[in-house]
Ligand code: GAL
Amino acid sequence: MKRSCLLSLSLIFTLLAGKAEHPQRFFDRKDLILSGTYYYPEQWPSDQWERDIKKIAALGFEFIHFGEFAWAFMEPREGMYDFVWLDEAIRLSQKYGLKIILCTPSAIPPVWLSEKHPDIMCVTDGGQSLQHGARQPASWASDTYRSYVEKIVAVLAKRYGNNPAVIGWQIDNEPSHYKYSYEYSENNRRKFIGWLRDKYGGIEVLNEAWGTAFWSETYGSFDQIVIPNPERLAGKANPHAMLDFKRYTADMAASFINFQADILRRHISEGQWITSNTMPAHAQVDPARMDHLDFPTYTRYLVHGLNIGHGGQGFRISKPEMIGWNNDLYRNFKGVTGVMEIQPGQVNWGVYNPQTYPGAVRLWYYHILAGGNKLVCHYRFRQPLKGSEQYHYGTMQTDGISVSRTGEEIVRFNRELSILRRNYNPEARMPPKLEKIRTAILVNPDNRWEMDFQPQTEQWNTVVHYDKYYNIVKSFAAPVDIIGENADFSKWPVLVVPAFQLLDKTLIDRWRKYVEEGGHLVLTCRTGQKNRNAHLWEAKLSEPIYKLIGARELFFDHLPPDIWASVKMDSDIFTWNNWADVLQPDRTSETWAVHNDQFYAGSAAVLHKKTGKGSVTYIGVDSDDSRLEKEVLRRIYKNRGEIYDLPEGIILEWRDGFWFGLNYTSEPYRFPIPANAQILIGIPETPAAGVIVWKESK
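Could you put down the structure of only this chain, in the form predicted on its own?
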């Protein structure tokens, strides 16, 4: 009877969750996007607060962000709370008409807590416990830490959960462990063992899944298991254990965020939303698992010496996929997203820290807007004079009263936003020519975790492979959504699936159904090599996808970095040396490209198969210059209708009736403005790091 009641309650909660209101309810569509900034009253003299907050409002910001690093000020001693300072900052924000985002301070425990309970701290792969003094030092797996987090979050929620000026809550800050992405504390080992018990049930099942018969790794009990640590192993770590540890870590991070969301939900009003800002670069965190949030948000830094971009000044502007991919990924978790932290200009922590190109910060803001985000928060209002981020730009210069060079770009965006709001048309619909080429890119973090650990060649880079296909699709100006396996594929005319190494029969059957009903499926190299446990099939390599793609057999090849091979498609020759699948077609597929040399010259490199109303295309080559991959995709898109042909670094987006032209190159670019266009912002001959926005009249 008890089990029956629990199942009934579970069903009720599932149904209620399915009927939950869409998070769009928190935002007025005609606002397009809300613009805000971080401010740290605890870091500045109290007699400057009103001056600063008044200035924030005067510069056109609409909300202010408080508290993610302020636990030591909220609870200076255990159980003794001080919110006088925060009450005053909130009062001043209300006085000047600013809305407020409050944060849970779990990113940094106060020193009294880490002194009293040193076991809450993360342990590195070298066995050292982290010290107090930097952010994200505490283990998500520590029950002791969670008990203290629960107390401070509940106190905050009760105090401000019904304040009408508070529009939302951010949980933690960029949950990750930064350079210690994976942690090895005893807290974490015990939780990992519990996770494995729940997943496998018996140790014999785990031994089979992990293949522990190899190298005599067999376990007699779960308690013998330690976290796989590549730094402390004489050889290659067990790849199945590593994959499970990465899955577990993502689950543990999500659990830490979800449990805080549940605390907040018990105390805050229905009009306040809950989010957390994750960083796409930290692959150990999976926002899809943080499903108790109203919506996820992301943090993005673009210019820090690693993202070279396009042309001689590209290192000051970055690459468009750094924002574009994340817009199109995060938007699809809950249907709403935002950028909770965007680079303000020069920073302090890069491999080198150049000045951003004039206009680059404004360009990023427009890309965020064009990508459908509902909010953007500038980090930070004042450049700090002390501490670890002294050289990190803000809206203001170090004197606290002069707007910085990049701050002026954000202020300009805030002003221009009013132009777009006046021209907003709630009846605007995506043009049919774009609808015909709408594209989904299917990803699953398991694939990245598995391939990053077993790349097979030093030239393989999973993220670069993903970005390549994203950039090709965007060069045709196709609207893109980055989706997971729970999505209904039929919504998109084209479905691109890059390097989907781990799969099962169910997914293959869904792909086949999608194609039969008229979808155009694009698969790339490495797809289907293993099952969900990362085992090679007891069959030919990738055999489960043969019938789908029209193949009899395949193998793959790699070349040294200084040796190149070629592929022929029609009369064109393309080169590669990263990865190439060598395919033997069956009688149901067409060969679109063949290997032009090596001992397998004449074998297929690209296959195309028509099935039902749609088609499957398999691209077996991963090249450096993307030329082959682009020509294959061009052929697919041309069969769908009109496409653009944009050069690298040029982005064309459509949102809410507005066309956005974004120039990430180092040279001016003339956008193809139609005759019926009304230009609202910018000029057709758009300068480097420039923006143009127009709408088309009927």
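Switch over from the form predicted on its own to the form predicted together with ligand GAL, please.
No partner chains or extra molecules come along with it, only the chain itself.
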């Protein structure tokens, strides 16, 4: 064969291999999203399984989810496996045309295991070992536990890894949900020490990085190190030790998940995917580190007495960022994602447990679809009659045969999905006006871990700060991607970087290049105060970013919760009382807003600097009502063309040629529908918790 022929063949193979790796290959684009539900055969009499599974299929679900808490049924005694029940549930699912997601059961060891090896259990910050009787008691750091997990996962993978009805695997259950993710067992201490040894090499290096000269915390050897435990310390824990412990914990969680992915991978067919479902609100884990998965998925509960949304009924509907942020974050880890659990209606574990507003569950489903998810799984099919989640809604009521009020909303979604599938156009491309305002928000969990431990003011809330910028950008209807530092920033015309406290010169250089080449960078307060070890720079506060933002001096200020100060932009006055950076501009930047009072009145609060083909804007103030931040961003986006001005709680998304209008408010809202719109679902005057979907015809 000629060399050129060989080369092109190898190119084709490389391209094919590259394509084969993208997890989109597991999903058919024209399906848009697959809809499924959780079912626990082990919790119901076997003579009801067929009735239930048949009903699941009849209600329009396409897959069924089994097994994440069923270890005691899979291996009732050590080494004695029982899969008769699961084989039967799988057979029935196949009979009714359902696909299957199977789980590894590592979230709860059977009692024989914890009885035999009590040292597998987590230890609390109060020094108590957890007992059997609820899920998630075992330590990720226990080698003994892992050896048992390895066995059961391999047995499962060999048994079902080539079953054509099994489309994918979920590892564990919500590893972020472990109450004692931060745990103090000797197993964990030993592993933490090993992690520190790998990271620092010598104890002097650790002493330097942790600043242990302060308060004579100095260590003579790694073996003396204990996990920093604020409950057992009379003074504030060492912040560098705390940050490392959080990094270590996220690494440990990821290694527990990756280790199971590797076992599955050895036995399952190429067509089955592997995921694990994490809860984004819980910062103990970092899905980006779970990189042996085909893609991470998320789970979401929105109405439980917190997350009060917009208007009088907001407590029954929740807030759009609860789903939106996660769509835009999880989709970007591996290019596809899904929602492995979504709240079915009323739950049992909230601060209080209101009924969800009529339509709210369906609204969330549409938001999940609009955000690009490839699958959505309803938690759970049947409402439990016994056990720890009594009163938690399912698709069915307690009788097991009547669909619940909120179950009806999902059934309706399942039905409506076929309308959208019929209208799917593979040629659809994002409209240019949206392309121009595509926005990335850059995050790194280090910043959240560090600022949550050292907020400096009790009013600081990192997630609220992130959400604020997210919501402002969404009010312009800009498509958003939440990205990490490994992304190529040049793909987004606007890059928002909220409170990025820990950085290095490399990142600053990347930002400079991004801006020189035409990007619009927005940095907010607290950015650049520290290096990656969370040390302040031996320079002026935040000095490494001065040149980039056009400043020559900066300090910050806080106010008591009931005193407001103000900032002036043009002739508008904006108030703040949480956090304000006070800046002195150099001659390269424009001052867009100044402090209007306090002893530093006249100093800059917002700086804007043109650099190369792009610009950098530094917003130093964190206000309560977001008005200042919104007006600053509006100026930046307006220069890029037409933007929307959607009220709070109103979301407009575009996916695959469909426009989705989502009303998270308590009042009807009339969406701006273009003249050439063909409405597929809903009406322009969309009720509270309502949805409208349209496509534009040529």
